[in-house]
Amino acid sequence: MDALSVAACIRAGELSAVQVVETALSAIERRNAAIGCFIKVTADRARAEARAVDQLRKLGGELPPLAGVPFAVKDLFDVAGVPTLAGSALRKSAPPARSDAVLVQRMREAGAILVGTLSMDAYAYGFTTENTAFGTTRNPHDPSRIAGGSSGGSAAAVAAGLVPLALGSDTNGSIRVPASLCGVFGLKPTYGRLPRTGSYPFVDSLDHLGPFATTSADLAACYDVLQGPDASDRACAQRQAEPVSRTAADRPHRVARLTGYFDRYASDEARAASRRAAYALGAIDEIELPEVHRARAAAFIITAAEAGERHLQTLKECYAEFEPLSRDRLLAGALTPAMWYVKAQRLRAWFRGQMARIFARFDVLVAPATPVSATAIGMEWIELGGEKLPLRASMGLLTQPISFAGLPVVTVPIAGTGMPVGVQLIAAPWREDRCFAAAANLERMGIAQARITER
């Protein structure tokens, strides 16, 4: 059952929050071992919060919008009383968090009930959620395949029907990639829209937080309760635009499909998905983004330099214990020349200007979210556009240039057979409403549809 339906049933007295939470906890206990998405189950907290929701209803109090809806969070969000591991074995001895992250607090204030923390790539550096210390998260639609990353646990938990909502993070594609591979809806908001306070950072100048859901309406409802400035996050200290999300009555009038780079590095299946979505939204134009290869390269430089600097001391002291799938990349990033970083940031400002010119002509841009559908666990290489490329980095080929510009994106799962594949619906900064409007229209037409497996 989707989140809004759960909340409506609890509000009407057709279900109790305790019933809903016990069902979720039972499903997690029964199925998590096969998927590997939960790191910590917060059963005692969930039961206490569920009893509080039921008591509020019994007393005739007004229930908040997500009252009784179970949710879970990527294990880089602080949860009071639980160590924030950020996917790293080196943090197993970290003290428990003293308080919830801001977005976890806002979910609780909206009545949602936290049932646990979710798996991820170590320190959020990866696109596959193959974690040496905590194990691999498996795709619920085919356990021999990856769930994507780094928010793989979040997408897998929603796709498996264990929770209707989950929170994750996206630096270069870590919400959009697993949403695409697991067949669920995901939002990467405008950079600075949602506060990151109380989350373990990866790359300050690129990190975003956002939700996963099974419908566009659930995604919008979750996004609504998460919004608001926060003085502790300088990127989100002041609201820079009205926090719109609700889907518009009509479709965005000016839609274009991204081609060139976005076609070259997409499989036939991913390309077909973007064409299907774009044409359903009335797209006539096909456009190429300027210098998109350089934008992705610059994003890599910024990511490597900032993340490498953040973890350099730990790498010096505990190299052997560090995640082997990312330690060499982080160490190399720490050695990035300062001039490369400066030039990358200059290109970022220029690229944002170019995107602003494009959005003067179009409301929404459509592009594949991942080059391919989910690949086999352990696979190292992929061939795209006639090139043999490293798989773990290349899953972000189509997402990285978009987050480089800080643009809002709703990833929608395209209905079809076989393994899921998703499409990015991209809008100008602060215009998440246009992304949601496009997503809702595709959902109404039956083109966007979440793939949920409840075995």
The other form holds:
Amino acid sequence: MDALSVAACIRAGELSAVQVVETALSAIERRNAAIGCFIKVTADRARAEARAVDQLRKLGGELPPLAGVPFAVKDLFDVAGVPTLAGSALRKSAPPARSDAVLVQRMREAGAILVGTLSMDAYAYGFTTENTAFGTTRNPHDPSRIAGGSSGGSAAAVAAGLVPLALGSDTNGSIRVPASLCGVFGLKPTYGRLPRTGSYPFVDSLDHLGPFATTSADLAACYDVLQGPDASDRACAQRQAEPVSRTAADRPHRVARLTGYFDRYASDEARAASRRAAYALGAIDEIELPEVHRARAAAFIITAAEAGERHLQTLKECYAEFEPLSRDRLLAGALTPAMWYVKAQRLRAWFRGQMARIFARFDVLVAPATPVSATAIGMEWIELGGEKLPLRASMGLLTQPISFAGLPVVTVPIAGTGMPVGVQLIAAPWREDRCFAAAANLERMGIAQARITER
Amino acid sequence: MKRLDVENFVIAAARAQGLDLDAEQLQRVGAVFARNAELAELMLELDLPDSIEPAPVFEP
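Having displayed the form predicted alone, please output the structure of the form predicted together with the partner chain.
After this comes the whole thing, all chains and molecules, with the earlier chain placed first.
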């Protein structure tokens, strides 16, 4: 059942929050071993919060919008009383967080009930959620394949029907890639829209947080309760909430499909998905983004440099305990010449200007979210656009240039019978409403549909 | 522009950072750095107007 239906049933007294939470905990207990998405189940807390929701209803109090809806968070969000592992074995001895991350607090204020923390690539550096210390998260649609990453646990938990909502982070594609591969909806909002206070950082100048859901309406409802300024995150814009739940019926008028780079690095299935979505939205044009391959390169350099700098001291002291799949990337990043980093940030400012010109002509841009559908676990290389590329770094080829410009994106799962593949619906900064309008339209037409595995 | 001497740069930069890398580590890190250098070259090739300044706190 989707999140808004759960909330409606609880509000109507057709279900109790305790029943809903017990069902979720039982499903996690039964199915998590096969998928490997939960790291910690917060059962005691969930039961206590569920009892509080039921008590509030019994006393006739007004229930908040997500009252009784179970959710879970990527294991880089602080959860009071639980160590924030960020996918790293090195953090197993970290002290428990003293309080919830701001977004976890906001979910709680909206009545949602936290049931646990979810798997991820170590320190969020990866697109596959193959984690040497905590295990690989498997795709619920085919356990021999990856769930995508780095928020793989979040997408897999939603796709498996274990929770209707989850939170994740996206630096270069870490919400959009797993949403695409697991067949669920995901939102990467405008850079600076949602506060990151109380989350473990990866690349400060590119880090975003956002939700996953099984419908665009659930995604909008979740996003709406997460919005609002927070002075503790210096990158968080001091903007008041701009709710999208009520505007999602509007149809975007000027839609274009991204070609060139986005077609070159997309498989036939991913290209077909973007064409199908663009055609359904009445796309009036096909366009190429200027210097998009250089934009992606600059995002890559910023990521390497900032992540390398963050972990350099620990790498010096505990190299052997670092994730083998990313420790050499972190070390190489720590050696980044300053001129590369500065040029990358200048290119980012320039690219932002180019995108602003494009958004004077279009409301929504459509592009594949991933080059391919989920690949086999352990796969090292992939051939794209005639080039043999390292798979773990290349799953984000189509998402990286978009987050580099800080643009809001809703990733929608395109209906079909093979392995899922998603499409990015991209809008101008602060126009998440347009992404949601496009997503809701595609869902209404049956073009976008989440794939949830049998319980 | 003269290409960066990747191999010597990695050895010197690692030493300057106080990183004690053995030969195998140096080879692996060097391979990643060489890939980063290829990407860096892509963006360094693009001339930008002097008016374009980096923004440490990015505002879209």
